[in-house]
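Read the single chain below, which is given as structure tokens and is the form predicted alone.
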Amino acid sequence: MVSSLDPKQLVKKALPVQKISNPTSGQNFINLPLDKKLQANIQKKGYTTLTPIQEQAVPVLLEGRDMLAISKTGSGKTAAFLIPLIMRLLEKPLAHSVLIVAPTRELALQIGEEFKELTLGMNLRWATFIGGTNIQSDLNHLSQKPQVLIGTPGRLLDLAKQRVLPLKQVNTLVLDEFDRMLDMGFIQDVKRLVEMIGSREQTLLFSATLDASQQKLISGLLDNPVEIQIDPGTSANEHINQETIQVADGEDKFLVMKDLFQDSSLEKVILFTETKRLADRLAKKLNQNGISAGQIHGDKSQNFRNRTLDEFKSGKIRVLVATDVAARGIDVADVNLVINYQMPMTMDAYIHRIGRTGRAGKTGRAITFIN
């Protein structure tokens, strides 16, 4: 398969990061009509001023409206839908009432972690259901009657087919990164889940990009929705320096890349490949050359992926080699550089990959190798 991208699209100077990183009206979380414990947990996480997506989404979602929300990676989308959902759960703490579906295991786990931190001391129950984990532990979680179910489509469907996941009780459905979910890989799973749930009070679709071809599906999922588009992900984060490196015929691409790591300031680097096999090969080769690396992709067990991510976050390894499974849902602070070892197939894939750097008001850097 050949990439559809023009290399000229992958070169761009970062705009200077302004001192105020969120161009909002400056609304503070403290001024929102939220539960005291939720307010305390928000402050504990260091959230003060609402981001643009939060400022527009939170008040509307507190009213219980359906929503289609598009905002770039790293803009605070997860908190934008979790905070109103938590408020509604405090009013009606029904078991199995909220279902949050994510396209990747990592994103599902990240949403679960965010929910846990926002609901400390609030007696709300949640559970994550993802592939690569023990089904028995899923059954144990379900026996606790969690109010919030978070998971990937395949595992959720497996549990529903076994009649242990009571989807009919779900009254709020959230599809996070719905553009990926509604693509050819997930569309049938999503349709089956929606059919099993049936009528519901609220449906939320959140993503960084919007594909016009999905409009019919989106319209069928939402009832009189509020639509919000803030910096829709048709272009990459403007705070990322984007460059390409041309590899000449006969030149060893790995050696060209290895030279980049002479820069000791590159402490956290994500290296993207198109195939799992190449990810394994590059991680092994980097380690053999004294550059600590680990890999995550679909063939690795969930425990392996979690452990590798933890090592990357803590600085134990310098390079995370990944396939596109990692391009969504991995929120690692201070990634210095994203390297595309091969040209991504689409602009959408490119945007999500390089969106792992230049987050939280910082300038990032992305390099794409061109053969």
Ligand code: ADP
Contents of the next structure:
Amino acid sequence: MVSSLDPKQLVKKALPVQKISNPTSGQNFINLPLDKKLQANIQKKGYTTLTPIQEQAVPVLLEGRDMLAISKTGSGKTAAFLIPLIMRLLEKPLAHSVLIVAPTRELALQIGEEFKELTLGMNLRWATFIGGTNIQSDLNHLSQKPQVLIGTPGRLLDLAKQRVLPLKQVNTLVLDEFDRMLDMGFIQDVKRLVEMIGSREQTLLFSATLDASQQKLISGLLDNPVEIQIDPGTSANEHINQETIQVADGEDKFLVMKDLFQDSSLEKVILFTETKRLADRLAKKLNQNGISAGQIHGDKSQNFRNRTLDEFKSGKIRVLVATDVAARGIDVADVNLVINYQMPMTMDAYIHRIGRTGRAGKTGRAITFIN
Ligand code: ADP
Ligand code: MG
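Which structure goes with the form predicted in complex with the ligand, now that we have seen the form predicted alone?
Now the full complex is given, and it begins with the chain already shown.
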């Protein structure tokens, strides 16, 4: 396959952070009618001002409406749906009443983590259902009667088919990172799950991009939704410096890349490759060159992927080498640089990759190698 991208599109200067980090009216969480413990947990997470999507979504969701929300990656969509969901759960903490579907295991775990932090000290339970883990542990989780079920489409459907997932009790459905879900071919699984749930009170669909061709599918899932679009989903994060490096014929790309790491301020770097084999090879070569690296991709076990991600988050390794699928949507603070070892196939893939840096109001940097 040949990339459809024009290298000229991949060079851009970041806008100064203060111009874009807070284009809201500056509403603070403190002024929202939220539960006291929830307020305290929000504060503990360091959130004071609502992001634009949160400012638009939270009040509407508190009313229980369906929603279609489009906002770029890194803009705080998770809390935008979790905070109102938690308020509703505090009123009616019904077992298995909320189902959150996410395209990747990492995302599902991340949503679970944020739910945990936001509900500290409350009597709410959640469980994640993802591939690559033992079904018996899923059954144990279900026996605790969690209010919130979070999972990837494949595993959720497996459990539903075995009639162990109480989908009939779900009254609120969240489809997160819906564009990724479609890209990854999960649409049939999602449709099956939705059919099995049947009638529900509230459905929320969150996505970074919206393709006109999905309109019919989306209106079939939502009932008279409030639609929110914060910025055109195709524009890459504005606070990322984007550069390309042209590798000349006969020049060793690995050596050119290795030179970048002489800059010791690059403490957290994500390196994307098209193939799993290349990811393995580059991680090995980096380590051989004294640059600590680990890889995540679809052939690695979930334990391995979690461990590598933890090592990357904690700074034990400097470089995370990843394929698109494994790294979609992951949120690691302070990623200094995203490197595309090869040009991504599509603009969409490019935008999602570089969105791993320049998160939460910081300036990021992305470098794409051009052959
Ligand atoms: P998205 O789902 O839109 O890609 P996330 O929900 O993963 O974005 O959030 C991106 C980052 O921003 C996370 O690290 C999250 O903790 C942080 N964040 C979310 N809301 C706020 C806020 N109101 N203030 C500061 N940081 C926030
Ligand atoms: Mg998200």
